[in-house]
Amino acid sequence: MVGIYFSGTGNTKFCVEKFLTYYTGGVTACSIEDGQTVEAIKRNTEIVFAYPVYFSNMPKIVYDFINRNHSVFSGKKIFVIATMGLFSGDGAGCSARLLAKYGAHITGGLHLKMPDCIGDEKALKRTNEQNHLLVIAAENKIKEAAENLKLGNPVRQGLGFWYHMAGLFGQRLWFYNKTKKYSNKLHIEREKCIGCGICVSACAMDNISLYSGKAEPKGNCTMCYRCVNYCPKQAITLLGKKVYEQCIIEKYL
């Protein structure tokens, strides 16, 4: 089995690597940003496919990756992991339906509640201890899911009609446009920016460039929140107007 994932600030990477450890005893995982990922999919019959959920949907970058490389998924056995800060309904089902359309066999689905990465919205913030407990609970759930898959009794969270309805009417219909296109809402405060280039290197979409010693965004943001959470001067916001916490998985382990 190989792990294929997209991860903003480390939550999903952590989860897929833990799943592989419990399922296979080792870790072979590739980000969809890696140039070798498609070849890794071709070489493996069994795949765990993981991503965070945004507005009850998969990130645009994940949707585009599946569509762009649809031929490699035919005949693959795929277990889907969806990480989320809140209830998503059919977070795993969003990709499962698309992958099945391209000939994949979906073996199961797992929803994992993890620390939220949206650092510029105060209402979503938890204490470090609360987030630490979330990670512990998620790892326990991962271990159980991996054991069940070994036994041929995989969990199927996010898959099926009722999960689909919960995701559709719970959030996705109201926020459909949030993930249909890439966002142009990323804001960088020039007065705070020191031109270090950390955000440029972190961006999954090549959406930020340095001009005259300052970082400037384009209109191609997939809302992964890496730049917001890694900026040393807290100069970047996306959904909110102020950074309340910089959320990266290492803080909660």
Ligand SMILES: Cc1cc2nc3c(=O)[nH]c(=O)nc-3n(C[C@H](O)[C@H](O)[C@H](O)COP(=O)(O)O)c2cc1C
Given for the second form:
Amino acid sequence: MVGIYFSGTGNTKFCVEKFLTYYTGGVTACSIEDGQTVEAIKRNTEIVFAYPVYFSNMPKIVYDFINRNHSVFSGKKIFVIATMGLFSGDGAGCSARLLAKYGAHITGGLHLKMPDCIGDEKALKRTNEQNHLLVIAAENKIKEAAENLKLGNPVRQGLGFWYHMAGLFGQRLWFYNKTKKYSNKLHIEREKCIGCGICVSACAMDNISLYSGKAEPKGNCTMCYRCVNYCPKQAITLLGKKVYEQCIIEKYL
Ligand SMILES: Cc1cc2nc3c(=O)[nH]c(=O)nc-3n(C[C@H](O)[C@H](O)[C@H](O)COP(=O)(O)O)c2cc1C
Ligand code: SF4
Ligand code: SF4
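For comparison with the form predicted on its own, produce the structure of the form predicted in complex with the named molecule.
First the chain shown before, then all remaining chains and molecules of the complex.
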């Protein structure tokens, strides 16, 4: 089994690696940002496919990855993991339906509540201790799910009609436009920026460049929040106006 994932701030990477540890005893996971990923899919029949949920949908970068490489998914056995701050309805189902359309066999789905990565909104902020407990609970769930898959009795969270309805009416319909296109809403405060380039090299979309020692965004953001959470000067915002907390998984382990 190989793990294929997208992870903005580390939650999903952590979860897929734990799943592989419990399922196979080792970790072979590739990010979709990595050039070797398509070859890794071709070489493996069994895949765990993982991503964070954005507005009850999969990130645009994940949607485009699947569509661009659709032929490699045919005949693969895919277990889908969706991580989220609170709720998604059918977070796993979003990619599962698309992958099944391209000929994959979906073996199961797992929803994992993890720390909220949106650092510039107060809404879902928890203490470090609460986030730490969330991560422990997620790991226990992962262990159980991996054991159940081994026993041939996989969990099927996010898959099926009722989950689909919950995702659609619970959130996706109202926020559908947010994940349909890449965003041009990233804001970088010029006065705060020291031109360190961390955001430039971190960005999954090559969406930030340095001009005259200051970072500037283009209009091609998948909203992963990596740059917002890594910037040493808290100069970057996306959905909110001010950085309240820089959220990265290492703080909560
Ligand atoms: C743009 C955006 C939208 C999000 N929408 C949702 C959502 O609809 N429901 C939810 O429970 N969490 C939502 N989240 C929280 C993330 O899914 C969650 O923190 C996830 O575990 C982050 O994973 P990562 O660290 O691998 O990027 C959203 C995060 C972002 C950045
Ligand atoms: S990480 Fe922050 S300080 Fe560094 S270049 Fe980007 S915006 Fe500027
Ligand atoms: S600009 Fe920032 S939030 Fe947008 S894709 Fe790049 S790293 Fe992620």
